[in-house]
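The data below hold one chain only, encoded as C-alpha cells and taken in the form predicted on its own.
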Amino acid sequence: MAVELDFAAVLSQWPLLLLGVAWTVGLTAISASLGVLLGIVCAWVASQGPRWLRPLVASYVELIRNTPFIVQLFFIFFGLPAAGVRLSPEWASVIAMVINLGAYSAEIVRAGIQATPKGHIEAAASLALSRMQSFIFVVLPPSLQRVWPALVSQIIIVMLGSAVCGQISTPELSFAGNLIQSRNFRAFESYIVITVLYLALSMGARLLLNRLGARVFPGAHRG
C-alpha cells in the first residue's frame, strides 16, 4: 500500500514551528549561560573552596548525574508545589536545565582545573594574587580552554534534552510537533520535520559555540 506524505500540512503550521524553535534556542541559551556558571562555581568549591561545602557540592553532582532529567523536571514542576513552590512550565524547564547542566559541567570544569600545572598557581602566589584572583585569572581560562569541546557537547545534549520539557507544556519544539500532529494527524511528517529542525539546531549551535571558543580560547580544539 502506497503511503502519501503531506509535508505541506505540517509546514503550513510554520508559526508554531518557529515559536518552538525560538523557545528551544532561548531555553538553551539561558541554561548554557547559567548552567556553565553554576558548574564553574561548583568546580571551584570542589577543588579549592571551603571544605564544609565540598560534601554538599559532591552530593548535588552525584544526585543529578545519576537520575534522569525527566525525573528532575517532574520533581521541580509537580513535586515542589507540595512544598508551596509553584512554577510556570517555562520557569520549571529553565531551572531543571540549569541544575542539570550545572552538575555535568562541574565535573568537566573540575577535570580542567586538575590538569593545571602547579607552577602556574605558584607563579600567581608569587605575584601576591589572592586565591580567588589566582583562580579567576590564572587557573580558570586555561582550564576552560582544555575542556571547551566537552562543554560544547554537554550543552548540545542539554538542548536536545529540552524536548522533554514539552511534557509539562513548555512550548518548545517537540511540544509544537505534538500539537501539529494532533491537529492534522500527520505524525510521520511532523516528526520528520521536527527531527530535521533538531539536527539543524544541533549543528548550528555546535558551529556557533566552536567559533566562540576559537575566539575566546584560541588554542581550544573543536568538539
Partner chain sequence: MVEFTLWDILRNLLFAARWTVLLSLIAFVGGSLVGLLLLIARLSTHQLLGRAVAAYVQLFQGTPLLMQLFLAYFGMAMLGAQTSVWTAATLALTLYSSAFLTEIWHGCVLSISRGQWEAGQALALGFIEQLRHIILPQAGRIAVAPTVGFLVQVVKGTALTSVIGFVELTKAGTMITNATFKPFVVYSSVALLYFLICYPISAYARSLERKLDAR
Given for the second form:
Amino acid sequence: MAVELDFAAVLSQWPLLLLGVAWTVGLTAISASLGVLLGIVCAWVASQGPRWLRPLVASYVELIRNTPFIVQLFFIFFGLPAAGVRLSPEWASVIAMVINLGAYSAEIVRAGIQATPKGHIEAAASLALSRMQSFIFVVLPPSLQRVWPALVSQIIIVMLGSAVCGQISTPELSFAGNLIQSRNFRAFESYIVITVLYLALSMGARLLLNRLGARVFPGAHRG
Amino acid sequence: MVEFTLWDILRNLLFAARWTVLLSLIAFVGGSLVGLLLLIARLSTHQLLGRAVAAYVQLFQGTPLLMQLFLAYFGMAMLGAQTSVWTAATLALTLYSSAFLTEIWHGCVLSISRGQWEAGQALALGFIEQLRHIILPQAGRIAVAPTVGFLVQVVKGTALTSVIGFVELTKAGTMITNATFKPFVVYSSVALLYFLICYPISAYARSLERKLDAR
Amino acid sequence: MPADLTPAVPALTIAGLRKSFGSNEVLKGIDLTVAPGEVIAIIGKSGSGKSTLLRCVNGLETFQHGTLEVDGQALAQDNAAAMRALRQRVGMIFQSFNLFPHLTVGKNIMLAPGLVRKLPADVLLERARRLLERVGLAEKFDAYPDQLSGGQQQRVAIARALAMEPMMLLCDEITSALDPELVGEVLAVVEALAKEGMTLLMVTHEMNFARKVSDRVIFMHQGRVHEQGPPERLFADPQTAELRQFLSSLQ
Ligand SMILES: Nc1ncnc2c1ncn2[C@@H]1O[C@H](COP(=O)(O)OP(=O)(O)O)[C@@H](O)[C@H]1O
Ligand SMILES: [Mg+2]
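Could you switch over to the form predicted together with its partner chain, since the one displayed so far is the form predicted on its own?
Time for the whole complex; same chain goes first.
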C-alpha cells in the first residue's frame, strides 16, 4: 500500500507556522523569566524565608509537581471564571506556565542552595553582610550556576508542554498545526512539520540558554 | 437537567481514573521492556547502534508528548491500521517512556566505574554476562529511585491522551464539566485525584533516594 | 626438575607490537618472549606504556601492529570467542582491585568459573574455600568487599583470578593503592605464586620486591623496552643513562 505524503500543502502555510513559532518562543521566554524568578523566591522561602510561609510553599510545589500541566491549565482557564477570574487564553497560558515552572525550579534552585559551602556564608557574615545581601550576592549566584543545566532542561520541558495551550486556542505552534490540518486535511504531515519545528526550537533553546549560562556565570570550572 | 452532587462527580471521575492507572502501568511496563533493549543496544560496542539510540532519545525528549500522540494517532490511521485511541495512546506512551527510561538507566550504568567492566572482561565473561551479573545489579540499585520518580511523569503524561479522545481522568473531567457546568469543582477534583495517585509515588521515590544516599 | 629436551613453547611471545591512542603512539615496537614459569618485573616512569602493554596481552586494549601469542596461540583481536578463550588462560589483577561490590567475597570468586567454565556448585565452593585459605582469608567467605581492608581486597582479587586456573598472571601496580603497612601481605601472596611456578608479568614500583622475586627486569621508556636483564645485573650495573636516572630518582 502506497502512502503519499504531501508536505508542500503544509509548508505553503508558512505564515501560520511562523506565527505559531513566534508565540511559542514568546510564551516560553516570558514564562521562563517569571517562572525561574518565582522559583528563586520559593527556594529562598524554603531555605531561609519566614517559617510560617514554608508549609505554604511546600504545598504549592508538591501540588504542581504531582498534577498534570493540562489539568492546571484547564483549572485556570475553565475553572477560575466560576470564581470570578476571567482570563484570555493567552494570559491563562502564561500564568499556567509560570506557576508550573515556578514549582519545578523552586526544587532545582533549592538543591543548588543546599550545596553551598558553609564557609561562604560565614565569610559573608564576617564581612557584615545582612542575611538578604548574603543570599543575593553570595549564596544565589553560585547556586544558580550549579543547577543551570537542570534549569535549562526544565525550561525546555515547559516549552514542549506548552503545546497543550493550543487546546484553549492560544495561537502557539501546535495550534497552528490544528488550523493547518483542518484546512488541508493533511493531519499527519501537518504534525510532522510541527514536531520538527518543536525539535528545532528545543535544540536551539538549549544552545542559546547554555550560551547564556556561560556568559552570566563566567568561570565554568566552578562546580 | 439532572443535578450532579459532588459525590456523583467524584464517583464518575474515580471510574475514569482506572483507565489513567491502567494506561500508566502498561506504558511503564512496555517502556521498561523497550528501554532495556535500547539500553543494551546503546551499551554494545556497535557504534552506529549506540548513536541511533541516542538520536531516538533526543527525538522523544526534544518534542512534545502531545505531538507524539497526534503522530501515532494520525500515522496509524494513514497506514490504514485499525486506529483506536487505545492503541495510539499505548504506542506513543510506551515509546516515550522507553526513551526516558533508557536515558535514566544509561546514566546509572555510566556511573559504574570502567574497572568493573574490565574485571569482568579479564575474567573471560562475555558482554551480556558482564551486563547481567556485574553492571546491572549495581546500576539497578542506583536506578530504582529515578525510575519510580519517572512513573509520576508517565501518570501525568497520560492526561494528554484526553486530547486525542481517550476517556481517562482528564477527559472525564471535561465531559462532566460540560454536563454539570461546574468547572471549578470538577477540575479541582480531577487535580486532587491525580495528586492522590502521584504524591505517594513521588514520596516513595524520595525515600528510596534518601536511603541510597544514607548508605 | 627433569631437564627439558625439547624447547618449551614460550608462555608469551610479543613481536613488533605497536599501539596508538589516536595519533599518540604509546607502544613503539615491543619484542618480548616470556618462558613458562618466568617472573618478569616491568619498571619505568609513569606514562612509559607499562599498563598499556599488560592490557594488550589480555585484550583490554587493541593494538594496530605486531603479533602477540599466548602459549603458542596467536591473539585474534576481532574474534570474541577466541578472546574469551585467551582470557581464561591469562588472569589480571588491577591496581584498584575492582572487586564486585554487590557480591560477597565467595561469590566474587565463584562467578566467572561458574559462568564460563560451568563448574558445578560443589566444585566451585570447594575451589573458592581453598583459594581463600591460600591467600589467608578463609574466614571472609561471606564478607562483602567494603568490609575488607585494601590489602584483603587485593588478596581476594588474586584468589578470584586464580579461580580460573590461568597459566599466567598480569599484575598492574597491585600494591600502589595500598597503605604501606598492607603492601607486605599482598606481596607475600605473589611471592608464593612465583615460587610455585606461575608465569608472572608484573608492573611494580617495589624495587626490593622486583629484585628478590623476579627472574628478569624490564625497563620501559617512551613506549619501548629500553633495557632488560636479570635483576642483580640491571640494578647494580645499569647500562643506559635513562635507567640510571630512573633508578636514582627512586632514592
Ligand atoms: N585510554 C587511553 N586513551 C588515551 N591515552 C591513553 C589511554 N590510556 C593510556 N594513555 C596514554 O598512554 C600513555 C601510556 O600510559 P600507560 O600505559 O598507562 O603508562 P604507565 O602505566 O607506564 O604509567 C600515556 O601517555 C597515557 O596518557
Ligand atoms: Mg600504569
